[in-house]
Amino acid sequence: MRILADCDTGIDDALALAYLASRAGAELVGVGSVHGNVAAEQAADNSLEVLERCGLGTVPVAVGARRPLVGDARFAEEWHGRDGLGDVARPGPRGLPTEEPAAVQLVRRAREAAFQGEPLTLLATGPCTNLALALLLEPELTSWVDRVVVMGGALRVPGNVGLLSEANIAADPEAAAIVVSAPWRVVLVSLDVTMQAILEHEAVERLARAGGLPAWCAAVTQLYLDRYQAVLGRRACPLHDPLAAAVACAPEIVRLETLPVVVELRGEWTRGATVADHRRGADPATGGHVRAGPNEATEPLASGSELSPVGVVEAAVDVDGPAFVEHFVSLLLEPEAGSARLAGEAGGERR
């Protein structure tokens, strides 16, 4: 399976590249920065450090968008540090991104791969910056990919940085309501899976003790495990973006439901917030309802606005977090054999 993977590399990106890297069968074709957790210069230079440690430091890394379509580029740095990756000591990556930007490096890879009779699978684990930027480069982009798979949004549960908006989708709600409601197959990962995916303290402590690749896996989440403690009641963390990873290697893991989904754009308490249609009567095909239940006729979802289009989406909602977070930290300690493999050329040197 072609992966390309876009994101805004902080703890759990680089988690999740590192998952990637150990999994067989998930064929990294290049990896795209963008704004979000850190700088997208800096999401760069930390996607070029965790392949360099996993054995691919020649999947290139394009640097992507540095601020979102609509507003200015907000970082977690509280939550990630001002490295992004934990304020961990260490000496950087020694290549340098590619001079291609990372929309137009998605475009070449997905027509490529498609040419070549092996769609791509996108994976988003940041603001949808890029894939938007993509989608309006080239309209064929839709057909030449094979599915979409997007860390992002809360449909039943709470928000993390709004009442109900989530991180990477609020970031970038214009980007998002773009990418969802294209006409390609959209697997969205939400809150409502990943803060079902836990990382206990011990299963981390289990990384440490292995060393290599593992170890330096656990230092960089201590920051992490101090940030969710608060939140937790534990010291603990989500996998977001692994859970992310997973789902585009093997979307059977979670169960997946179709839905209507609108991004909002101009709530005052809601901006950001994904907004799924869950009433009886759903019409996924376009997005509208015929009747909630006997004689009762219902508004459809649809096209609220022009800016905000409905998109329909397959939605994970619900998935066994202990058994995956163990699946996780496996794989970490003994990667599958035939693990993710290096394609393309290879990045810069840095001098």
Given for the second form:
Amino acid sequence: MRILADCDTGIDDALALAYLASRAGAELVGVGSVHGNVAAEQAADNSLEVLERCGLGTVPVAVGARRPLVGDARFAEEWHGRDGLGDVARPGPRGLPTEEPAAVQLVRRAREAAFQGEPLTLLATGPCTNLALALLLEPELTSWVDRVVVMGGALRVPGNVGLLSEANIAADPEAAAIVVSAPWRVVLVSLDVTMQAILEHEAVERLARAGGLPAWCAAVTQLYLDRYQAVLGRRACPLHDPLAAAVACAPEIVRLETLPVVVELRGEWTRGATVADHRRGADPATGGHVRAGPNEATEPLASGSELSPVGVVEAAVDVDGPAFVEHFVSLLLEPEAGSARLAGEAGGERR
Ligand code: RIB
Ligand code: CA
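Structure of the form predicted together with alpha-D-ribofuranose, please, following the form predicted alone?
Entire complex below, previous chain first.
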């Protein structure tokens, strides 16, 4: 499985990269950075440092969009720290980002992989700006990738930055609308499932006791545990981005439902909401037009909106959260044979 990750590397993005490095069969071909939890330049530095710690110092990291398609970037220092990785003392990366912008890297790597007969999986764990820019640069991109796994949205649950909006989608709704409605296979890993994947502080202590990369992951996660205490009522945090990374590797770990979805671009209270058509009879093949019946609503989902076209996504609607979290912790403690992390150790890349 060849993956190109696009991240606003904060704490859970870092955990997602560490997860991928520990998993056999996950080949990270590149990473893009994007505004979100922190500035795009900082996110790139964070990715570089995590990758170096995982023995993946040769994976190219490209800096991406500094701001959303509309408006200004807003960072999440309160949740991820000023440096995006919990403000623990750390040396920073040895390497530098590539010269190439992230959207250009994405198009180039996707084209190469498609022509080699092994199309990429795109994994977006931050705002969708780079993916949207890549689609605008090269519409053929939709036929070159296997699927696009997006951590974002809230379908049947409340939002986490707005009443109905999730942080990654709300940070660039216009970009998310472009990505969700493009003719490619989008798998949406929303708060509906990520809020079921809760890492308890006892598990973080297990990581801390192990030393090495797991202990470093435990150290950067402390601030996330602090902040989520107010939300969850205990010292624990959701594994938003690691769950999306796991779905990129093995979609069968979640229950998927095909749903018409639009991203709300207006709305006094709802900008950035992911509106899914859950109505009985909604037909994904027609973008959510409800098949007419005597007692059925017949209003199609936003078919009249020129702003936000309907997309049809495979939405993750259920997961065995505790089983996933145990798998995640075990993998960080014991990377799989053949994983990049073990290969990196052999190559002396690990700190
Ligand atoms: O809503 C969760 C998402 O927002 C995660 O990707 C997290 O890293 C933050 O950016
Ligand atoms: Ca993220």
